[in-house]
Structures are given as C-alpha cells and as structure tokens.
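Read the single chain below, which is given as structure tokens and is the form predicted alone.
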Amino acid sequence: MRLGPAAETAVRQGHPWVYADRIKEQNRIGSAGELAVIYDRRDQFLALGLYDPDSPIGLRILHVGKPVTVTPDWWRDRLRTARERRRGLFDEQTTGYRWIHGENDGWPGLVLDRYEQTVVLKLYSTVWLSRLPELVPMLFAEFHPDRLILRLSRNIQEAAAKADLGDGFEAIAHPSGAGNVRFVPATSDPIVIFKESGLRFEAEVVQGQKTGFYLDQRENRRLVETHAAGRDVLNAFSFSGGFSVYSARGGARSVTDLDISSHALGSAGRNVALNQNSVQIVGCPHESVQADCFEWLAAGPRREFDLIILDPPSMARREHERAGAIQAYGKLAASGIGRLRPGGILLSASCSAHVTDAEFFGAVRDAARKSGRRHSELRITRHAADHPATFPEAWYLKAIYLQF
C-alpha cells in the first residue's frame, strides 16, 4: 500500500488508523485481517497493519519503523508487553481489570479483560475473526484462564455469523498450538464474581454491557469512597451500583441508585448483597429508584443529597451528536447542582470520545457558574493505568469533582 501525504505523516507520527479514503494505491484487493505493508513516497518500508475492508478505517496499524518478520513469537511478545505494563498495578484484592486496551497496547480493535479466572475477548473489527484460531491458544498460554468468552461489537456480528461465531460464545482451546480452537454458545455461568479493591461485584460476561462491567471507572469509584463519609449519596445512571457499594463502605449515611433499567437496579442490589461482610455496607440504607435520570433530576421528588455522581452512557457515539451531547452534559450538571446541599460534592463524568475534555469540562463549569453558588474544583481525572490512551481518539473518559 501507499498513502496520501497527510496519512503517511500521521502514521509516521504514531496514529494507529488509516481511513480507507486515504489509501492512495494498493497492489491488489485484500481480505479482512490480511497483513498489509505500507511503503512511503520514497518506496521505503513505513508500517505494517491489518487490512479492514469492512470499515471506514481501512488499515489498523500494528508496527511502524524498521521491517519486522511476523511470527507466532512476534505476537506472543506483544501479549507479554501488554501484560508487563500492568505489572504491580493490582494485588489479590482486585481481580477484575484490563489486560489489553486495543490500539493503545498495539492490538487495534481488540480488548481483553480479566474477571477472576475468566477472560473476555471483545472484538471491534473483523480483522481478528480469521486470526482467532492462532490468537486464542496464545491467550490461554499467556494468561491461563479457566475460560474465554468472545464478545463482538454490533457492527461485526453479521460477518462473524458467517464464520459460525456469535456474541457470547465460549472458546474451547488447548494451549498446545494454533488451530486447536473452536467456539460454542456459552454453557457455563454467565455471571462471574470478581473482586475490586476488596469488594465483590458480578460481571455479566456473556450478555452484559461492554465486557460485563465498567472497569474503566475503578479509580473514580475509589475516590468517591474517600468523599462519602457521613453523606447522603445519589448515584445517577447507577447501572450495577459500583459507586454505591464504594460509597457505602466509605461510611455514607445513605445511598440511592437511580437508573431507568430495572435489570441494572437488580444487579446493583445483588452487588450490595455480595458485600454483607462489610459492617459499613450492612449499616448503610440502600434505595433504588427506577426513572429517567434527566427527568427525575430536573423535576422529580424534591430531595437533596451531599454527594451526587453523574455517570451517563455515551451521549455522542457519532460526531454529529457532539453539539447535543455538550448541551446535555451542561443541563445534567445544572440539575445535579440544584439537588446538592451546601458543602455537597458533584462528580460529573463523560465517556463520549467525540466530546473533548475542554468541551465537557467547559459545559460543567458553565453550569456551576450559572448556578450562582460558590464552589471549588477538587480535581479532574482521566484514564486509569490499565486503560491507557495513546492517541487523540482514545481519550474518551474524563471526570470533574466540584464542591459547593
């Protein structure tokens, strides 16, 4: 392959994507997952990537620099490098975390999460489908899980079905060598109980959101625990109640989960029940409210809290949704601020990659200013160490703490 000048420069600078319309020429039609070699304008080797004809991202970069020979050992070294990056981050009190974070670990379009002795492999591109017979035995050999669950993003499920693969399938593999693997519909328990900071949570690994749990908010959950003592806590968009369980252990006076999904609230209740060995959690009143969070915060029963967590799903999955998302973040923050008692803390988070840090923080700060209440900014947080971000589009997670 050869690229246009701008794309060539971007690849040379480390960007992991080449859009299909930036491919200037290629010597033949390729198939999904085939290795593609990029030559620069001087006919020198530039990079190596996985060809992706099914996506606007036509090439996903694996390597830039000097030529390399791609062998099974080359792939194994990349697995070990990703694992080494996490060395020392977690102890036996945390058994749920990310081993591979896609492009940021040199594995474009691929995520690998650990939940106790189960690993969940999530694919976001068809480039990996043909490589599973080679890849999965390597994952078993390197990470030694009891089982491996395959999760597929919606955009590749149709292509995967043609290869007799489905979302939530389980791998049957032996670490002895490539090709010795098959996938079947998962027959084992779809729920895995794992530990995070000594707390127990359930992960819905077969059908749940993401890979079964929102591992990327771990550091914010830990911070919330340090602010929770003696406070009435509202966890809006609570999902499975992670922030609530941490708040209760941190000494909260009460915890309220607010979510539109009864399934999510049920999971939150089960996570509270999993931690009845904690005196603080047992002694903390826990309430569930099923309602639209925007509507309840703006016009629901008149209740006030001392700590409010606003952690909504992505509000801008596409670029054209960005302006509306920024406005929604401001509206949400304003509603939350209106329910804070004096001295209360607001945590507002965004997982929308299309909304920049400046746009999100600006919307929340503007809402705080317009409230007319005196406030201070406690801190800003971004990605956890096991979710590194190495290029602009990867910076999706951001959060801001304000005290009023």
Contents of the next structure:
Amino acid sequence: MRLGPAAETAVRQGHPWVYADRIKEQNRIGSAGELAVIYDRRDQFLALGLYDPDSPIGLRILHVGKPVTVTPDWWRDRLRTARERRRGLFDEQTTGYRWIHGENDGWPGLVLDRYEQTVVLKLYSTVWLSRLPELVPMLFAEFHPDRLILRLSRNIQEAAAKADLGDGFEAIAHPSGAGNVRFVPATSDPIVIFKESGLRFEAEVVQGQKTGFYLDQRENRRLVETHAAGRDVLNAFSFSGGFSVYSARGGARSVTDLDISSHALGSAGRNVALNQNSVQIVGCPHESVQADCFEWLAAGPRREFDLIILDPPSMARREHERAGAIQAYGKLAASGIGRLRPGGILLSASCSAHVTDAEFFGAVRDAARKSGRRHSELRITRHAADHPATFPEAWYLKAIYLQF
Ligand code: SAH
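Follow the form predicted alone with the form predicted together with S-adenosyl-L-homocysteine, if you could.
The complete assembly is shown below, putting the previous chain first.
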C-alpha cells in the first residue's frame, strides 16, 4: 500500500490509524485482518498494518521502522511486552485490571481485561476475527486464565456472526493442543467476583457494559476513598457502585448511588453486600436512587452532600456531538455544585473521546466560577497505568476535583 503524504508522515510519527480515504494505492483488494505492507514515497518500507475494510479506519498500524518478519514469536513478544508493562502495578489485592489496551499496547482494536481467573477479550474491529485461532491459544499460554470470554462491539457483531462468533461466547482451554479453539455461547457463570484494592466486586463479563466493570476509574475510586471520611457521598451515574464502596471504606457518613438503571443499582447493592467484612462498610448507610441524574440533580428532592461524583457515560461518541457534550458537562457540574455543602468536594469526570481535556476542564471551571462560591482545585487526573494513552485520540478519560 501507499498512503497520502499527510498520512505517511503521521504513520512515521507513530500514529496507529490510517483512514480509508488516505490509502492512495493498494495492489489488490484485501480481506479483513490481512497484513498490509506500506511503502513510502521513496518506495522504502514504512510500516505494517492490519487491513480493515469494514471500518472508516482502513488500516491499523502494527509496526513502523525496519522491516520485520511476522511470526508467532513476534506476536508472542508483543503479548509479553504488554504483560511486562503491568509488572508490579498490582498485588493480589487487585485481581481485575487491563492487560492489553488496544493500539496503546500495539494491539489495535483489541482489549484484554483480567477478572480473577477469567479474561475478557473485547474486539472493536473485524481485523482480529480471522486471527482468533492463532491468538487465543497464545493468550491462554501467556496469561493462564481458566476461561476466556469473547466480547464484540456492536459494529462488528454482524461480520462475526458469519464466522459463527457472537458477543458473550467463551473459549475453553484445550490442554490437548493449540490451534483447536472453539467458541460457544457462554454457559459458565456470567458473573465473576474479583478484587480491587482489597475490595470485592462483581463483573458481568458475559453481558455487562465494557468488559463488565469500569476498570479505567480505579485510580479515581482510590482517591475518592481518601477524601470520603465523615462525608455524605452522592455517587451519580453510579453503575455498580464502585465509588460508593470505596467511599464507605474511607469512612463516609453515608453513600447514595444514583443511576437510571435498576440493573446497575442491583449490582451496586450486591457489591456493598460483598464487602461486609469491612466494619466501615457495614456501618455506612447505603441508599439507591433510580432516576435520571440530570433531572434529579437539577430538580430532585432538596438534598445536599459533602462529596459528589459525576461520572456520566460518554456524551460525545461523534465529533458533531462535541459542543452539546461540553454544555452538558457544564450544566451537570453546575447542578452538582448547587448540592454541595460548604467544604464539599466535586469530582467531575469525562470519558468522551471527542471532548478535549481543555474543553472539559474549562466547562467545569466555568460552572464553578459562575456559582459565585469560593473554591479551590484539588487535582486533575487522567489515564491509569494499565490504560496507557499513546496518541491524541486515545486520551478519553479526564477528571477534575474541586473543593468549595
Ligand atoms: N462511575 C461508574 C461508571 C459509570 S458508567 C464506575 O466507576 O463504575 C455510566 C452509568 O450511567 C451507567 O450505569 C448508566 O446506567 C448510567 N446512566 C446513563 N445515563 C444516565 C442518566 N441520564 N441518569 C442516570 N444514570 C445514567
């Protein structure tokens, strides 16, 4: 393949995506996941990528620089590099975390999360479908899980069905030999209990959001624990209550989960129940409120809190949603601030890839200024070490802590 000049430069500088309309020349039509060799304008080897005819990103770069021979060992090394990168990050008190974070680990469109002895392989691109027979035995050999659950993003489910693969299928290890993987709809327990910072949580690995848990917010949950003592905590967009369980252990006076989904709140209740070995958690009143956060915060019952967490789902999945999302973050922060007692802390988070750090922090800081209340900025946070971000589009997660 040959690329347009701007795309060629971007690839040379390490960007992992080439949009289909930037592919200037290809010697033949390829199939999804085939290796593509890219030559530069001087006809020198530039890079290797996976051809992705099913996506606007027509090419996902694997390697740039000197020519390499792609062998099973080459792939295995890549798995080991990802694993090495996490060495020492977690002890046995944390058994849920990300092993492979997509292009940031050299595995474009592929995520591998560990929950205890289960790994969840989530694919966001069809490029991996034809490679599963080679890849899955390697994952078993390198990460030693008891089972592997396959999750598929919605946009690739139709293509996967043609290969008899479905979202929530599982592969069982074949001790007898590699290369012999079969995927079937999961029949084992759809829920895994794992540990995070010594706390126990359930992850719905077969059907839940993401791969079953929001592993990417772990560092914020840990920080919230350190701020929670003596506070009434509101966990807005609580999902399965992670922030509340940490807050309770941190000595919160009470925790309230607020989510639109009864399913999420059910899981939050079970997560509190899973941690009854902690005296702080046993002693901390826990309440669940099922409501739309935007409405409840703006016009719900007159209740105030000392720590409010706002962690909504992505509000800008596409570029044209950006302006609306920035506004919504501002409104949300304003209504959260309106419910904070003096000395109260607001944690406002965004996982919208199309809203930049500056735009998001700007919206929250504006809301704080417009509240007319004196406040200080405690800190901002970004990606955790097991969720590295190595190119601009990968920086989706950001959070800001303000105290009033
Ligand atoms: N903070 C969580 C992750 C939040 S995921 C954690 O650390 O695990 C986003 C959650 O927002 C989901 O549970 C979803 O059900 C909920 N949600 C989406 N829109 C909502 C709305 N308008 N009001 C309340 N909850 C909403």
